[in-house]
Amino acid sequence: MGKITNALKKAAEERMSHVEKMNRVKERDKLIIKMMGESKVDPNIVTYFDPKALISEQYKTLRTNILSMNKGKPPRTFIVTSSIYSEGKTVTSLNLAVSLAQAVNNPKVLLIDADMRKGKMAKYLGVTAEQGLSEVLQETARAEDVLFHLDDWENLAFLSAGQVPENPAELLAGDYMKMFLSKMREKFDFVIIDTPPIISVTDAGIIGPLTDGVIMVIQAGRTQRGIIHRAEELLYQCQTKVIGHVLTNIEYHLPEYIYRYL
């Protein structure tokens, strides 16, 4: 007996020690997936990496602004575009996203990559999705298929741009980009979309009057008000309201009290 009593026993530790050594690998794996070296995001994302940051705080500032709109009926439908390219309209539309997401009640999210000639959301994400709004628009994939998100926010999702097509306006323009938008508008409670530069091509335009407006992101010490005032005159042409204005790239100094603040 006492040698059968000392296999079962030896047998008990070895499946006990297995158990705590698949629960430590779980464990660890865990901690590795948080882990922020390991994301494969752009660092320019900051609201995703750390909510708490001063930049950050701007981001919630822009969020509070637009929940705050129309007495608490805010825009849930809205592009985010500049007059002319690199004014920090993507890095603004995925910080913007990210800060909705991380909003109380925890609101449903989609971020859509408009600009199907140089989309760069994917990048920024470290992601590769070579499908995305130009396949759904085309019909030769279904939105559900291509949507995604990241592991962290499961109610925050991507449309990334997908393949270069060879009629981008004319594709915004059709009956099933309506068709798509009224969809996407029944399945989330925010939908972002981030157009190409107003004055390079039309396509802020051609969707800004199926949304509830446009946000324009502008650059501090370079783009002139004359480029920016001709901007907003081919928004209010093409019936599209501008509800609000981003300032990027500005450098100022905090008092020491805020940071003791934050």
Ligand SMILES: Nc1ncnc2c1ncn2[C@@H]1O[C@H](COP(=O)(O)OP(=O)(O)O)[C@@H](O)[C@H]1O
Contents of the next structure:
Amino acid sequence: MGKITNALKKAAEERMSHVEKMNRVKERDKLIIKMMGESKVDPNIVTYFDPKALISEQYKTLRTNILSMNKGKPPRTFIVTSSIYSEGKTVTSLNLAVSLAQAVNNPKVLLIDADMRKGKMAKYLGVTAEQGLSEVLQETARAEDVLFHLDDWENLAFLSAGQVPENPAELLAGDYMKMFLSKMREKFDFVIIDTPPIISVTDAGIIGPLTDGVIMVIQAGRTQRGIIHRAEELLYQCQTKVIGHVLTNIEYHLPEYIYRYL
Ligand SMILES: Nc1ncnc2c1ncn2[C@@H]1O[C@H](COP(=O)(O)OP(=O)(O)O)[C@@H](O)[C@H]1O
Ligand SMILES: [Mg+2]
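Taking the form predicted alone as the starting point, write out the structure of the form predicted in complex with the named molecule.
And the full complex, kicking off with our chain again.
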């Protein structure tokens, strides 16, 4: 009797948890559809729309790897770069920033678009941010006036690239950039800097040494080994430490429901 009662109770509990789970899924899907429909944020920023998606889990793994580095003293400022254009730097920076901002205790995160030549961060976020890093470094705008947020996510701030300046590399190499970064380091728990590709321009090599390290994005199936070696050599020469690699463009052959837990 006891066993049957227990078994029934267990079955009822299981059923309840199944119903609860389904309701949660319905709630979440409603939320995603609503947000996607109304939002101007690019669907590539999966962590923003659907923190439980398989790809979001991958960014969470990246976050965990970063947070567990150096025995609890993780890198707090880092650049994201790649060897060549269009490997996924900006999409990686954005998803990593959102993912870090969603971590326990909601750390304060700042994402800077330091690709002052072809910065696309604001475009991915669906905003027009006329002023950004370029103006801050030329001292025609103050960071606190041009930083912006999405929705009510106060712990996640963005600084767009701003207008293309005449001399991006010189601006990044100037003392003002050093001062600005150390000020941001005091204000935020994490500062992520999206940069242009290191083989094309030197910018990542200039900012790299001012940070705790670089995350190298590599597009699988496209970027050749020799090019990656050359890129890492350039970073090494600039005394920039590579703290991790992110492979993009990987295909999964198992359907998402197998991975999906909730
Ligand atoms: N993890 C990924 N897997 C597959 N495609 C990706 C991934 N990350 C980005 N992409 C795609 O790569 C293209 C370039 O991304 P972007 O972040 O703008 O590149 P970059 O900043 O390196 O120039 C975009 O079309 C984007 O959808
Ligand atoms: Mg980019």
